[in-house]
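Quick heads-up: it's one chain on its own, the form predicted alone, in structure tokens.
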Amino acid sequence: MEITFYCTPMSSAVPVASALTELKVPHRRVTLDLAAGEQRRPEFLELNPNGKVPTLVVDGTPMFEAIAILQWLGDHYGVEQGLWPAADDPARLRALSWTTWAYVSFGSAVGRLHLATNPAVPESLRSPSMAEHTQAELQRMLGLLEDQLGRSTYLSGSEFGLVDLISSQVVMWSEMVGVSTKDHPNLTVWLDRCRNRPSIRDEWS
């Protein structure tokens, strides 16, 4: 299988880079210069009409959206390595639920907070009241992770898995936009374990 990975450092492509490393997937990496507009070149837009990273091309067929790519990598490489549940394993339901939750529910709230507080966006789009509301919403959602991690060492169970690799990096992103995890001790221990995993640490350094 021939895989080409289009990415940019410290972008939404980072969790995919971590997964490719963790799973030891042979691939060719192409780094785009977003500031120079390389993501808007016609040849790249043919692969991803959104003009964004990450983009994965598998035997000539492109994929976009990080969570779709990550779950596909789990299916094709993670099951054999014990890092992702097989299709007939009941744990697959939890894996799909938590990873999609991390990107869709939690991740979208992080995006709203970033918009409400980022000085780089127009002032008319920033809102202290929205930031306060979203911070409370994010703390409530972190509480869900805290409860789950009180029952098991990792979201995937007793051992690290792709569920943890994926979900922890969304939480790490939230920290970068001002979300605190200090009131969630189980989550803090889990996050430190994940953060120090070489496949994650090296991509965030």
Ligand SMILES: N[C@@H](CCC(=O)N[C@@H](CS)C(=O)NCC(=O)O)C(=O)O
Given for the second form:
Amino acid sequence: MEITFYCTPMSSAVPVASALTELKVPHRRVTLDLAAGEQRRPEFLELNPNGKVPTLVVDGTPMFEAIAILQWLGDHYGVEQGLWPAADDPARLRALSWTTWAYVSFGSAVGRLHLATNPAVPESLRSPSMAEHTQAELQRMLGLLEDQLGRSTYLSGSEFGLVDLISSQVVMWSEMVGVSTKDHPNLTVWLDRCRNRPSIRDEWS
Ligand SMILES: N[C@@H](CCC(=O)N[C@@H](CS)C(=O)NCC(=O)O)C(=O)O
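What would the structure be for the form predicted in complex with the named molecule, given that what you showed me was the form predicted alone?
Below, the chain from earlier opens the complete complex, with every other chain and molecule after it.
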């Protein structure tokens, strides 16, 4: 398979970069300069009409949205390495649930908090009451991870897997936006294990 990965450091492309490393997927990397607007060039919009990184091109076919790319990488490279459950394994249902939840439910709340608090956002869009409401919602959601991690060392089970690589990086992003994980001891231990994984650590440093 010939894979080209369009990325930018410290962006939504980072979890895909660490998954490619963790899964040892041979690929070519193309770094886009977002500040220079390279993502809006017509040839890139042909690959991703949304004009964003990450974007992956697999044997000439483009795909976009980080969570879709990550789940596809799990299907194609993770199963044989024991990092992603096989399609007929009931654990696949949990893997799809947690990873989609991390991006869609938890991740969108992190996005709302970012909007409500980021000084770079126009003041009319910022909102202390929205920030407070969303912080409470995020703490409730971290509690779900805390419960799950009280039952198993990793979300993947007893061993680290792609579910952990994906979910931990959304939590790491939430910390950057001002979410505290300190009231969740199981989660804190898990997060430290994940962030010290070379495939994650090297992309975040
Ligand atoms: N939902 C998308 C978000 C991608 C995204 O927002 N990427 C940003 C970098 S963090 C980007 O490429 N921004 C360029 C732009 O909006 O012009 C995903 O998860 O892939």
